[in-house]
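Starting off, we have a lone chain in the form predicted alone, written out as structure tokens.
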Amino acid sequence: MTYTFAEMRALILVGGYGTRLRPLTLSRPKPLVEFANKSILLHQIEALVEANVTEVILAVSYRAEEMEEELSVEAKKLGVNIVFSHEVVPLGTAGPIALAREILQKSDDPFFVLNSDIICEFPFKELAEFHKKCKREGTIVVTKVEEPSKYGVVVYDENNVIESFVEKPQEFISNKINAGLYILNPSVLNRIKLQPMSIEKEVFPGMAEDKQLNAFELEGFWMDVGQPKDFLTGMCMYLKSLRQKTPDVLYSGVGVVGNVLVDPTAVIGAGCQIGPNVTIGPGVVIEDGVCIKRCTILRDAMIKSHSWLENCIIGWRCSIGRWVRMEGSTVLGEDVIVKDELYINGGQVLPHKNIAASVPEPQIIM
């Protein structure tokens, strides 16, 4: 049996400044960020439209303007309303969620809470379906992860009732994470209080006390894209992924190794060696003799003859020399220069640098 609600609204926690994310995001908001080709807020609200949500709240307050022209145009073609909710001060996970009290409590229906870093299969429908059977204020998405001891991890009966929470825990207790994704009920409104507020150390944890929150376990990958490292390992994921259920939208050019993704628009030369796990983005241009390995290349990038990269972030409209090795989760920023015959080892370099030397030691450079 479908569950289906009148009107789902869903709202995404995008406040942030995607400091972790520099120097990419010196350039433009975290959330517009390509991902596989792909803004990371636009593969949620995809995801979201997917499953019948027709109302999205952002949660904005750093370069909220930006976002707004961005989305707009994107809005339109999906057929979904965006809404911006700007807070004026940060307000944590949860104030957001009081911001938008008003547009939240237009329907009786639960609604969808996002963090705008997580990648993955997001199950919508599944979790709504699963929410409303359960009958309780609450569905929390829960992960498996390797290394509990770095999260906070969440404890839950054989009913999915969580029990508790126990943040980084010592010994192992559950290898099960919040992964960022609830389904809450608009009575949730009532335990937030307009102001700063932590939804994960003040509101769930008197929601399992009450025995009012359900733990959904995730099928598939998870990754919080925040950050340059995961951001690669995500892409992996994600790759992986699509090999598995769209295979034709992978690339599968001469040259290829394993799965790779590349916008119809980039021009790739004789020789290369393009995989595994890479991302070209439009309007790049990758001349003869180049070898690229687990990589993300924005739009507009340059990659010139024989230059070998491996775990790099290559930002928009860079231009890469020839003869360049770049490795060691290297992160460019917009429009840099690195000259011929460079070795560059973790660098991240802010936005139009000229690169005349080589970088043996990781370093940020300005």
Second form
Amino acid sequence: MTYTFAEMRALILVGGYGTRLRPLTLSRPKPLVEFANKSILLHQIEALVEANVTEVILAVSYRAEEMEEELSVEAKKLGVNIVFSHEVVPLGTAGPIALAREILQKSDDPFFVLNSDIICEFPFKELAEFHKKCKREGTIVVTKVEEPSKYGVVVYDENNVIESFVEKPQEFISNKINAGLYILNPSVLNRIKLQPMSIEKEVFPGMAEDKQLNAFELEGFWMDVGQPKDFLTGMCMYLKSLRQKTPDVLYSGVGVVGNVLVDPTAVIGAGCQIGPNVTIGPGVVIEDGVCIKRCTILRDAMIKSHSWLENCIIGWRCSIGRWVRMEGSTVLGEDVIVKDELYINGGQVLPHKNIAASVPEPQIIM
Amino acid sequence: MLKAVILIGGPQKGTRFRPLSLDIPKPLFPVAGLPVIQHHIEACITIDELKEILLIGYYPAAQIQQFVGDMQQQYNINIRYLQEFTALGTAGGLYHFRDQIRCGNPDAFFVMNGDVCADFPLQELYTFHKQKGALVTIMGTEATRQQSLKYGCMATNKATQEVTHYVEKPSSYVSTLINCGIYVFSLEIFSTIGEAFNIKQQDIYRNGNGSKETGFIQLEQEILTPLAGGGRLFALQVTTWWSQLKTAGSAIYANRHYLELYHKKHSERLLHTVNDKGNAVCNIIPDVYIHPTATVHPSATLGPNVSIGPGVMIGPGVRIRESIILADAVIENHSLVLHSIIGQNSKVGRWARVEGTPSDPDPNKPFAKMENPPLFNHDGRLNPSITILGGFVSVPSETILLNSVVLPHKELTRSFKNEIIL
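Since we've got the form predicted alone here, give me the form predicted together with its partner chain too.
Expanding to the full complex; the earlier chain stays at the top.
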């Protein structure tokens, strides 16, 4: 027997400035930065709509106008209602839930809560079913990591009832961490006050004590793509998952190696070697004889002939000269121009810069 | 009748030019497509009265003979290699072979250091020499105050151009007029050297021989310094380009200037975008020299200041700037070579980047020369310099080689930065 909900809601914790993904977030709010040619937020909203969510609340503290504008078009297409909940002061990860109390309490059905930096296969339907079956106040999605000592781990019993949370454990006790995706009953609102509050540190431990939290184990990949290195790692995982699920969307042309996603409006020249793990956005022009590996090239950028790029994020409308070598998690902000024959290693370049000299060691270019 | 002596040294000298001098004697290293000392020879053959060129050095004859034969054929002039049994010093070497030099009774003879790169004004020097009735004429040039200390410094009488004081590498400032290592000597110089030789011999009998060869005589300290102020030593100050081939970095600098000089006398050696048959060669940013036996893909872009040796293969989309590519090297598709020397038979893979740091003279200081910094700085770190691949080195595709030196016969498997790879 499957459980369905008539009208579900979700709250996405969009939050602040996205400083970790600068310089990209100087030009666009983080949730609108395209991950694999689609804004991170849209990946999440599409998955929510798929699970019968009809209303998405975006908890934002800045630049809401730009997001409203961009998202309203997509929302209409998807038939989902998007509500902006503005924080005047940053309210942490729990406060925004209290701020949206009225909307979330419209029905007795549980609601989803998501951190906005997360990329995975978003099994919201399965999560909702699991939650309903467990009959507890909340369910946290957990994911397996290789080095749990870097994170806070989740300890739960054989019935998936969470016992405790341990911050950065020295001895191994679990390799499951909080994946930043939850489903909560409206009753959880009684545990949250309208003030800056952390859901992980101030709400969940109490719920665990009351045996009111379940752990839902995530299948497949998971990545917090909030910073450049992880953004690229997450992209590799996402493309691999596309290869398994919908290989037709991947690009297959001459000179392509491995998993590559290319917008149909992008142009790729002759004699190029693209891939593995490359995303090329709309309107991008790749001239002849270019080699690109493990990169994201955002909308309308131009890569001129004979250049070699690895481990880079190239911002919107950038122009990369001929015979340029770029590597080492280089991130170019919007509209950066890199002159011919330069070498950029680990550069973080702010928008609208004109780079005329090599950057051989990692450096921020203001 | 005139003669010229080119002093080429030997394998123990020119160690700062390693690893390039491991594969080829430094005097034969090609700059702007020609062995360094062929530029000297080309300067000599412009003087009609010059009838013989003598190369003096202590390289094994086998390493030099082929070149001597080639030159004789090419320029139709007497050229001989006189091999010293050991390093005798500049004056010692000249004295040792005095009979060969004096033979035929020349009016004077030029002496040219083999590692000098310049626009040699030999005719001007000889005219000056005759006019002054000099015993020795030294070609001089202006240096910066600070850099002058690394050279032979000359104080002169401004009216007569007589050298009144000569100090080799002084510890404090003497003069910014320095010795270029290019001379005109009258034959009587052998009696001056002979006297020095005899005094030295007597000294040795009196005090024992030290470690030096008995015939070892330095020109600068033992001959020029005593001659200064005696009315027979003159210096002609020139303002044309002059440099020395010391470190490998100075080869790139010399390459650029010799290419520039081709505009005056050998413009046929400089490549244009279209060849004489009207076919596109490749994209050329002058000046570029390409040996006729090299194969360059039309989509490659070369220059400025690039020399490509015989048998070299340059692939599609390759970019080379400020570099020397030696015989039979292969540069594959889309690669970039900047401020580097690629050794003979070396291979650079696709989308590779071989890049060095130029060590040109400070352009903001008038009369500045090459610094030729030591390999390592005070912190023990490698000074950034041009990148050099010895012979038979291979650089894998998609890697970067930055400010590094690779010794011959090395197969690299990854990127390197600021390293010496033994």
